[in-house]
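Below you'll find only one chain, the form predicted on its own, shown as C-alpha cells.
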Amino acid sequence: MKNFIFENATKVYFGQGCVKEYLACLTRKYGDTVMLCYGGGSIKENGIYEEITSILIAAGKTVVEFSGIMSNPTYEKVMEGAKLARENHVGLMLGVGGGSVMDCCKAISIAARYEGDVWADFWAAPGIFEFEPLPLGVIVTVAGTGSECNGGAVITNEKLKVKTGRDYPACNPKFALLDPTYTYSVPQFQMVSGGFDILSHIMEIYFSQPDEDNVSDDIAEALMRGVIRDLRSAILDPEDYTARSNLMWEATMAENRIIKLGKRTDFECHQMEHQLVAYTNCNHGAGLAVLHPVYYRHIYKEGLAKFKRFAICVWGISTDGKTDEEIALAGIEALEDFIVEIGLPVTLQDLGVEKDIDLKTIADSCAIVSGSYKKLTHEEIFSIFQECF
C-alpha cells in the first residue's frame, strides 16, 4: 500500500430518529441564522421539510431558505447562494437532499467567505485556503454520492461548459445526520441511479493500483457484494429498512476517504461522464451505467489480475474451464447484466442523448487521468462514446 496520512472531520449521527435527537443541539454553538438548502421541493412534501424547521424555530433560529438546488448544481447557483449567505449573516448552513445539495452546499462555503474569482482560484486548479470556509451541516436523504463524509463537491460551469470536482477537507461537513427513512419517499429510478454510483466509486478505486493484496480491496470488495444485494432488496420492498440503513451507509464508506488509503484510484469514467453532463445534463448515475461496461472493456488486459480478481470475489463467477482473460470478461458481462436488471441505461440513446451531438468535443474535454491502468487517448475516449451509443 502507499504511504497515507488519514483523518475525517466529519461527525456522523446514524439511524432512524436522529435528526429529532440531534439537530438542535448541533446548531447551538453556530449563531442565530440558518440557511437551509434544499433542492426542489420534495422535502415538503415527505414531511420531511416541516420536521427540520419545526427544530430550528424551536431551538430558536432564524431559518434563511436556499431552495431549487439542481441535479448537477452550476456556478451559477453557487454563487447566488454565497450572495444569500453574506446577506443574511449566515452562521451555519444546513444542506438536506442528496449530492448535489451536499456539492453546492460545499462550494457556496468557499465563495461566501472568499472575496476572488472562486471558479478560477478553486475549480479551475486547485486553491488554498487562507480562511475558514462557512461552516456546513448535511442532512441526507439520497443515498449515492458519499459526499455527506468528504469535502469533495462538483460543479458545472455552463458557460465554459467544464463540470468540476475537487475534494477540500476544510469544507468536510461540521457534522452529517443519516436516517435510513428519509430516503424510503426517494422515487426508484433516482434511488438506482444512487446505488450504481455507489457502486461506480467503489469499482474506480478498486481497479487501480497496487494489485498485491491489501486492506482497502479487501474492504472495497464486501462494499460492492452489499450493493448489489441490497439495491435487489430495495428495489423488491423500498421501504426494507435493512436495505435502506446499508446503502446508506455503503455511499458513505464508497467516499469517506477510508478505501482510498493506500491506492491509486482511477475515475477516469467519472471524468467523461462529467463531460456528458457538462453537454446533455444527463443523470449521473445512469451515465455512469452506461460507460463503466465498455471502459472496461478497454482497459481489462492491462489490469487482467484485478478484474480476474473483482469477477470471482464480486460477482462468483466460476474458474472452471476459463483463461483468465474469460474470467475477467465474464465480469464485465455480470456487471452489465446487474444494469439491465436493476433498469438503468446501457446505451446513450436510451439515456436520452440526441443523435447529433458532437461527441468528438465531448471527447476532447474530458481530464486524462493518472491512475487508470491504461492511459487513455482522448481518440480512445472518442471510441468510448461511439460504442456506448
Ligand code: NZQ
Second form
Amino acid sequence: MKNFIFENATKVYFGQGCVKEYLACLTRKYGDTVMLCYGGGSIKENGIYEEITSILIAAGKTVVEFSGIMSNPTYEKVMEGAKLARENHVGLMLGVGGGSVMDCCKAISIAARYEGDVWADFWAAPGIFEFEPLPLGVIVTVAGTGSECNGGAVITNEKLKVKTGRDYPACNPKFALLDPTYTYSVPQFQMVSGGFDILSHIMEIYFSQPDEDNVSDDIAEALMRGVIRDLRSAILDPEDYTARSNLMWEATMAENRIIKLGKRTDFECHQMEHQLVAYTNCNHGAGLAVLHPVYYRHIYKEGLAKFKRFAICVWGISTDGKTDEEIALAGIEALEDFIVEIGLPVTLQDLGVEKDIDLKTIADSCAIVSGSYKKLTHEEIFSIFQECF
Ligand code: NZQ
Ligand code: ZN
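Show the same protein again, this time as the form predicted together with the ligand rather than the form predicted on its own.
Next comes the full complex, this chain leading.
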C-alpha cells in the first residue's frame, strides 16, 4: 500500500430514529440561527421537513430556509446561499437531501466566509485553506454520493461549462445523521442511480494501483458484492430495512476515504461524466452507468489481472476453459447486464442526449487523470463517447 494519513472529522449517527434522538442536541452549540437547506421539495412530501422543523423549533432555533437546490448544483445557487447565510448571521447550516444538497452546502460554507473569488480560489484551485468554513451538519435522504462523510463538493459553473469537484477536509460535515427509513420514498430510478454511483466509486478506486493484495481492495470487493445484493433486494421491496441500511452505509464507506487508503484511485469515468453533465445536465449515476462498461473495454488490457479478479470475486464468473482476457471481458459483460437489470441506461441516447450534441467539444473539455491503468487522450475519450451513443 502507498503511505497515508487518515482522518475523518465527521461524526456519524446511524439508524432508524437517529434524527429524533440526536438532532436537537447536535445543534445546541452552534448559536440561535440554523439555515435549513434542501432541494426541490421531496422532504415536504415524505414528512421529513415536518419532523426536522418541529425539532429545531422546539429547540428554540430560528430557522432560515434555503430551498430549491437543484441536482448538479450551480455556482450561482452557491452564491445565493452564501448571501442568505451572511445576511442572517447563520450559526449552522443543516443540509437535508442527497449529494446535490450536501455539496451545495459545503460550497456555501466556504463562500459565506470568504470575500474573494470563490470559483478561482477554491473550485479551480485544489489545496488547503486557512480558515474555518461555516459549520455544516447533514441529514441524508438518498444513498449514493457518500458526500456526508468527506469534504468533497462538485459544483457546475454554467457560464464556464465546467463541473468540477474538490475535497477540502475542512468541509467535512461536523455531523451526519443517516436514517435509512428516510430513503424509503426515493423513486426507483433515483435509488438505482444512487446505487450505481456507489458501485462506480468503489470501482474507480479498486481499478488502480497498487494491485498486490491489500486491505482496501479486499473491503472494496465485499462492498461491491453488497451493493449488488442490496440493490436487488431494495428493488423487490423498497421498505426492506436491511437492504436500505446496507446501501446507506455502503455509500458512506465508498467515499469516506477508507477504501482509498494506500490506493492511487482512477476517477476518469467521473471526469467524463461531470463534463457530460456540464453540457447536458444528465443524471449522475445514470451517466456513469452508460460510460463504465465502454471505458472498461478500453482499459482492461492494461489492468488484465485486476479485471480478471473482479470477474471472479465480484460476479462469480467461472474460469473453466477461458483465457484471462475472456474472464476479464465476462466480468465487464456481467456489469453491463446488471445495469440493464436494474433499469439504468446503457447508451447516451437512452440517457436523453440529443443526436446533434457536440461530443468532440465535451471530450476535449474532460480532465485526464493519472491514476487510470491507461492514460487516455482526448481522442480516445471522444471515441468512448461515440461508442456510448
Ligand atoms: O430535490 P428533491 O425534491 O429533494 O428530490 C431529490 C432529487 O430530485 C430526490 N430525493 C432525494 N431524497 C429523496 C428524494 N426523493 C424522494 N424521497 C427522498 N427521500 O432525489 C433526486 C436526486 O438528488 P441528488 O442530491 O441530485 O442526487 P445524488 O445524491 O445522486 O447527488 C448527485 C450530485 O452529487 C455529486 C454529483 O456530481 C451530483 O452533482 N457528487 C458528489 C460527490 C461527493 N461530494 O463526494 C461524489 C459523487 O461522485 C458525485 O459527483
Ligand atoms: Zn459519483
